[in-house]
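One chain comes next, on its own, written as structure tokens: the form predicted alone.
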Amino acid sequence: MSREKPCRTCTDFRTWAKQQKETYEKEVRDSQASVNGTRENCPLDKDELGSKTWAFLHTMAAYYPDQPSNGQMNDMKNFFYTFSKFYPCHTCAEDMQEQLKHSPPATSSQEELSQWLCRLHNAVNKKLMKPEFDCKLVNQRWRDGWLDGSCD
């Protein structure tokens, strides 16, 4: 018998919450065991670090205010400049510092920041000969979920 995704409307809250926790813990265990066939809890390699870093940055941009204060705009700009100085991959950090000279962070709105970051990420993908992402889809990918409901 296959276990279906817990249904919020068919189950009392306590049972549903327990099912959610069990499902989440199983997914975490499964994903940790299968990450590139490596052991669990090992230091990240360059590719893993890059992937997780981009996920963090895009998610941060997705939840940036639509109308940030001047302080928020300055803090976000400073974050990217500081981040580029301390990123653990020296080559990547230098590349980002160079990118920031040509294209400083655009922080006047969530949309602007997300689009700027998408273009920055695509520039890196192009250098690495990876496919580029359609920047029109950033909010679906990092904030709202896909229109087909696959993230629900």
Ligand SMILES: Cc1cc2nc3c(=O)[nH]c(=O)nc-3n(C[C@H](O)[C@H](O)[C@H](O)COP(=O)(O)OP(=O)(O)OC[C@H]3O[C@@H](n4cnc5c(N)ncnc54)[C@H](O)[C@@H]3O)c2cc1C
Second form
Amino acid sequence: MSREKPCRTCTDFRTWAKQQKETYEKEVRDSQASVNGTRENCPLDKDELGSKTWAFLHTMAAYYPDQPSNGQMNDMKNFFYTFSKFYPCHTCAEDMQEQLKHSPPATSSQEELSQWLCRLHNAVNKKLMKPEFDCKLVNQRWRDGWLDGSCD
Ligand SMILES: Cc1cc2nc3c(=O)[nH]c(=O)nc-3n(C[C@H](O)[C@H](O)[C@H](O)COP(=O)(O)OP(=O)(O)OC[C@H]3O[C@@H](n4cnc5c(N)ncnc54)[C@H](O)[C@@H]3O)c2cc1C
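Having displayed the form predicted alone, please output the structure of the form predicted in complex with this ligand.
What follows is the whole complex; the chain from before opens it.
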């Protein structure tokens, strides 16, 4: 289906130029997606859902308080137990529920939570025979950026 072209005579120049840029960028993305055989506006498969979810979880842990209140600690614990009941990959969710029995969320500080989550993710990596991540680097990966400045 073709999209409507930006209308030069119906909009002021700034808006028109912005629309042109957006249309161009969308076309580039679409053509790259069709070359790669992927579509960006389709439901997620297990791996897409997984990497996006890990990004969210690690980023949430990265911004958790250093000195959380009792309420925040409980809320974060409950978040992970509830999350593990509703995560929409059923085998992953069941596996996580099992892991939580042996390793409950460590919510006493940002450092504790990020390290706990890193170990949890590594357990999944191990099961899937993926390389384990060095948990010493977790704050560089998800909060501060690499020391070499490549994320600045
Ligand atoms: C809670 C949960 C449970 C899952 N369980 C299963 C399962 O049982 N079976 C299954 O097939 N798939 C499962 N998945 C999906 C799986 O973990 C991957 O997300 C998926 O295979 C895509 O992998 P990926 O190579 O894109 O990297 P991902 O594993 O998604 O990782 C994304 C990025 O996180 C970083 N990273 C990697 N490891 C760590 C770590 N330990 N700590 C911090 N950062 C790290 C890396 O930079 C990596 O590129 C689960 C996902 C989630 C969120």
